[in-house]
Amino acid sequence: MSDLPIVNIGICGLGTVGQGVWKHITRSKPKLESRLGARLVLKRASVRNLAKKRGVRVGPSRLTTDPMAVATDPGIQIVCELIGGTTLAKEITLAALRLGKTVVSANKALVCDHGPEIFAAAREHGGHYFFEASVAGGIPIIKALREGLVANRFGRIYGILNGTCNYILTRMERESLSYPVILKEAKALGYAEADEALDVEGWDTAHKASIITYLAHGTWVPTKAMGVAGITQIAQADIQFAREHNLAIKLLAVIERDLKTDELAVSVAPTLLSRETALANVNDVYNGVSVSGDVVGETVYIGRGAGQDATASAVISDIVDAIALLLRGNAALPEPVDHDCPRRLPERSVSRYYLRLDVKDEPGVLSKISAATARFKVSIASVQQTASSRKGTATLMLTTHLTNEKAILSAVTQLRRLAGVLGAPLLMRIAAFEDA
């Protein structure tokens, strides 16, 4: 063993996810050394505190508040940046890459907004950039795109990419309680950050569909250029409605590429999924991913997308491609050719779609909506009426025959406009890619 060649590991951020690469990587030492022929050093680990308590023993020695002393030491090949954020990371990152260094990620926000000039520095100095841990955690989802399916192009790439709004949904669902409830439960179980925004209103999900998109279509779209919605007005009628119909509501990214003509949309909206599609029936902290591809046809995984041990599982992974890459001498994998695909135009996204509405309970009101909807040529499939909580109103659930999203945009502008109409209508799409 001693005659082994050295790699050395700096881990910049020794925080959950940085403490349970930590923890796994001194747990399966021997099986990693013997299938990699190297012995492995976790060299050094920046920290905030250095008092703090940790779930790992590292000895002072180890540890820094410096993270990119780590980026820089000249005796480390490999550095994870796992500290999160745009700005330091970046920084530590683009000067790990700089000297030519192998940098691993988990930082899905940092790839979404500065992944072109994160890869051109890595190109440019001999660096490499791995960001298996930065979409959908224990999923392989990145390696399928840039190994497995890499004879395919993708039609269609849908899935449930956070763990939060997939558990707050299911909660909803199983207990019939209502989303505020819920959501404080998940942050006392550590389901949900203090600060739940990112995640419930779609933004986490957003930066990683748009990571998904670049690796599968080699364009970038950023969240600024998506629809993105988030489920903080899904209440119980929806899950009642979605119940009875034999559909599931789920937060997803689509991505949708039509072959023929090259556009592409992108959008991350909460969804109505039939129950016979596998996603709809992922549930809890779980994600799930669809890939559509010309050559194979639709794959699908599935597994935990967040949490200590599934992240460190992604990282420790581009870890062992990281160092097989130094040994070996292997070419690293291709970025995607950039590749400038046209967006498609609302009014050539079409679908079914539901929407609910909460109204005053008086004459005329229907007929308002149905003058509404028809003026954008928005046909009413079915209407659905229930009783409100609140004295003298109404909850009304219509869907749709096709129409195209402009329409539907449009009318539904009208319709916040109307008196009888209270508060902001909800609107969400009936999925049918069972049927594609």
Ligand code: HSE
Given for the second form:
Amino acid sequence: MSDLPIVNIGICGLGTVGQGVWKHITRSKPKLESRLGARLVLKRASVRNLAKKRGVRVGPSRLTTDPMAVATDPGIQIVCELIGGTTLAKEITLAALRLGKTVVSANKALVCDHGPEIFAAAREHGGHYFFEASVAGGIPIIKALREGLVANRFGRIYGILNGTCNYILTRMERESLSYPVILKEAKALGYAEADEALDVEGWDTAHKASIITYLAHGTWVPTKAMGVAGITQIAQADIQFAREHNLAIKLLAVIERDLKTDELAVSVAPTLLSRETALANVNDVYNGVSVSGDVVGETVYIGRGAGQDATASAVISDIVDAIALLLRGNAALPEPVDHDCPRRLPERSVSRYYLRLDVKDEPGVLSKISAATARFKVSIASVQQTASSRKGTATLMLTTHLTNEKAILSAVTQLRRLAGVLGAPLLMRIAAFEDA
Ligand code: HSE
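Here we have the form predicted on its own; I need the corresponding form predicted together with this ligand.
In what comes next, the whole complex appears, and the chain from above leads the way.
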């Protein structure tokens, strides 16, 4: 064993995920070392507070409050950036890469916002950048897209990519607990981001959708170029409607590519899925990704999308790949070539929709609503009305036949202006699984 080469690993950020990585590398060391033919040394870790009690034992001599000291330590070959954010995390990532080191990251915002610059720094200085843990927690979706599915072009990718939102939606469906109570529990379980708006407003999913889009299509779609909606407007009325119609509500990243015209569309929004689909049955903190490839057909990946152990599993997989690369020079596939594809216009995006409106319960309101939808050639498929808790008001739930996005958005704008409609309508796509 003593003749084996030594690989020193540094961890920047010993929070929930960092401690998971430390714990599981320590536990699995004999197995990993014998597979790799190398000794793994967890050399140093940076923390914000040296005095804080942690779930893993780390000797004080290995701890520092300076992540840059870990990233630039000449003895460390592999740097794990687990501090999050896009400022300091970017500085330490680039510093390590410029020294030719390999960086392993779980930082989706950093990959999404600065991917091209980071990949270029890795290429230029002979280092590597791994980021499996940035998308879908423990599911090896990045490996699947880069390696296992390399023969394919991808007509449609649907992803439940945020464990916190899926946990909240699942519990709203199963229990009548209020949204703040469930969110608090998700935070206590280590699922939610420090800024929970990233989760519940859809931005975390959008970051992950951007990374998946790049890996699948070789093009960067920034989050600001996507339609992004979160789950904060979902009410028990929607959950109830879904249940009655054999549907489930999921916060879904939708990445669609027309394989004939090349047009690409990426969005994040709560979406209704048939209960018969695999993704509709992905519950709690689990993530699920359905990938339709032109060669393989549909493949589905399900696993824990957040939390210490699932994320640590993905980080350790990258560390192992990085070590194999260092020791044996196994060529990782290069990043996809940047490829600009045209964006699909809203009028070419066709779906069925669900629309919930809070309305005044009085004569003529329904006819005004149907006149507004008819004006934009949106054809209503069903209408359901329930009494609402406010006197003199009702909740209307409509579904449409296939309609294009431009038409339905125009109709919703019109509906908002109607005197009988109270507040903003909620619009959700009803996902199709045919014709990918
Ligand atoms: N907050 C994220 C989630 C963690 O809930 O999925 C993993 O990215």
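Given the structure is predicted, the values throughout are model-derived calculations rather than measurements. Take the two forms, find the largest set of C-alpha atoms that superpose within 1.5 Å, and that set is the rigid core. Numbering follows the first chain given and starts at 1.
- With the core held fixed between the two forms, G190 has its Cα displaced by at least 2 Å.
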